[in-house]
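Shown here is one chain on its own, the form predicted alone, set out as structure tokens.
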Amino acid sequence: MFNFWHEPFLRIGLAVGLISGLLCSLIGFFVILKRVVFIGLAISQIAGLGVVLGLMVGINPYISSFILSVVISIFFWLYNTERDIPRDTVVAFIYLISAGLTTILIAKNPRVEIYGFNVAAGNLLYVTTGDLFVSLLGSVFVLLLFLYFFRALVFISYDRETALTSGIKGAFSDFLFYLMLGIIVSISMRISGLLFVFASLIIPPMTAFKIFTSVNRIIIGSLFISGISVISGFWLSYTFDLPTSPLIICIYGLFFVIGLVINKICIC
């Protein structure tokens, strides 16, 4: 454990992993509340496609991932009604096409492997100080939006009709949610990978929903689960030479099982 904290690349990787995990868990509260879980998965896959495209054409992967993630997030915001094709069908279509394209591009582009990018599992051990800077910059912007519009986002998510009659702009609140979701996924996907991003969006807040009932406790509980899982996952990964992101996801799962047990005993 002592040696772990003295490895610079591990400290940077842990910092980026914590930022990604905490941000995903934070916005994941609304992902579950709005029942748009698979939209989060589709955006994560699109972000992975953006990273691969960036590496292929020589563009900064964060920029290409950010552009694609935000564009598709805005698309999902606009496509919010049942038209000829239901939205969940469109979500599945976008996920499958982007997954197929990503696989093909990786297979035909050795440069992606040189950079150590793994779409599914990510590679938190390849993190640089530049990645940390981008993560910090993105997190500050998202947190400012989150804190300023928090009440409106919660109100519109829990009781849309009452919120609209109270003067809250539903369309604008939804736009902010999808914008934050796109930004968080884009800055997390480059290093953390699809599995880690999607798991962090879903499992910590889902576990907190099983244990707590108040909004503040659910959010704090979700952040706590995410933070402890990332820290312990990094240490166990270093100690036993195991893949970091998948191990963190397994710890998320352990917390969920504990949450189920607590839910059966009492609700806080």
The other form holds:
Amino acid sequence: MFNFWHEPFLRIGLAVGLISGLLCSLIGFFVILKRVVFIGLAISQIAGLGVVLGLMVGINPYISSFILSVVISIFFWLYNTERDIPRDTVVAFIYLISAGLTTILIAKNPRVEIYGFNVAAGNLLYVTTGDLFVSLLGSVFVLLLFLYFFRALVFISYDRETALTSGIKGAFSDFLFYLMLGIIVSISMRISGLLFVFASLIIPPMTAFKIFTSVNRIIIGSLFISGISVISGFWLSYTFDLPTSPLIICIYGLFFVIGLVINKICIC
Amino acid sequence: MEKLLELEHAQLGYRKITVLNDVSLSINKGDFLGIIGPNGTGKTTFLKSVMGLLKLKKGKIIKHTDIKFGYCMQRDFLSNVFPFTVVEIVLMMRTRYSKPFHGYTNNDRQAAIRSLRYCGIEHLANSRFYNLSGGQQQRVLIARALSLEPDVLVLDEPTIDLDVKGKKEILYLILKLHREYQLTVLLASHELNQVINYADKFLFFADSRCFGIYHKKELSSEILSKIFGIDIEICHFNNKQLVIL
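Right, the form predicted alone is done, so what does the form predicted in complex with its partner chain look like?
After this comes the whole thing, all chains and molecules, with the earlier chain placed first.
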């Protein structure tokens, strides 16, 4: 039943998938709290463009994806919500342009054409130990930042103005959030694909919101849902020869339906 | 009276929008200042400018001492989706003092519980904020502001959407804090009738203009009618003032 565990490439794929899923679910709590869900999608798409550009010009896709994701994350951080064009509109614009460019580059360049499907759906089964190393390095950095600034991030995300009057440095906290989001998405996009990254940002925390009624439980519950979904998705993908990332997303969806039922029956 | 802060020929607003022009006034330690004006006349802009959340477009603000503001924003702006408990909400204000990688200290927890007790809601410490009534939520926000041990309590429409009993209880609580702790209070409201018997001084805004600060004793039907451009009468009854439109 668990033959897949004996395959080294699957073990690495599972480890990287778990790291990506858990990191996305962790930052996803703040993505929902700050109501910037579509910024998550736009950064994921930009990271995908970065991967394609990297493959096309022959530089490491991690580097190109990281640079583009962090640059666009900082742009969103700097973009003042009170400007003439609302931030939502700019987010949609960036998402659409980067999606269009990604499609054109994939269609017209044989070197990256083969990667076309992976940009959207990812390919967790073909990751390397190098990918694992990068994921581990990034996740340790993000985790330390997350734990160090957790309370300030919660306060600034929930009630920005009061947090500012209490002496919290709002601009710095926002910068850290967008930096973490950029790093997580760029790490995950290369191997997991747009759909997996966006789904992991949103669905596990959203499901945890339906089931649990305290902040700590929501975060832990979200990580648990993400972890179980990735592991079971890997196993089912190996067993039934199905694409891994889309399968994991379907399991996220299943958990959400279960969450809705639990929510109706009882609140934990 | 010891001056806390002064505004000199200040122009207040957001980006290209000027909300208030040429505001000059001073706020003293121990004042209970009611900031009165119809919706959209710049009360919140004024509060945010005083607290430093908005930069002045022109003029200057002079703070005579390092002021800690305990801010109670309009509770309607808070998301009711997140399942924070009352004590978690209050403890947020202690975040600045908490150490990274550590939980809140005993001092933080004691400050939070003390504030809740003072506001009469210690028994609700572990309740979910979104399950509380409007009046209880407002008390939580006041307790949160108090847990910072502020010099100035700043309240933006604290009685909005409350029933008559709720309004009276909240205003009485604020008055008690002002009297027992000599806390300086800045309270913005569009309901003069509600605030007139609680504040000592009043700052009026109407038609993008600041009409300056009036002491309670200076208020008259003529002054109010002139400021708001409609007939307003002030009556005295049992040592209290009534505003009749």
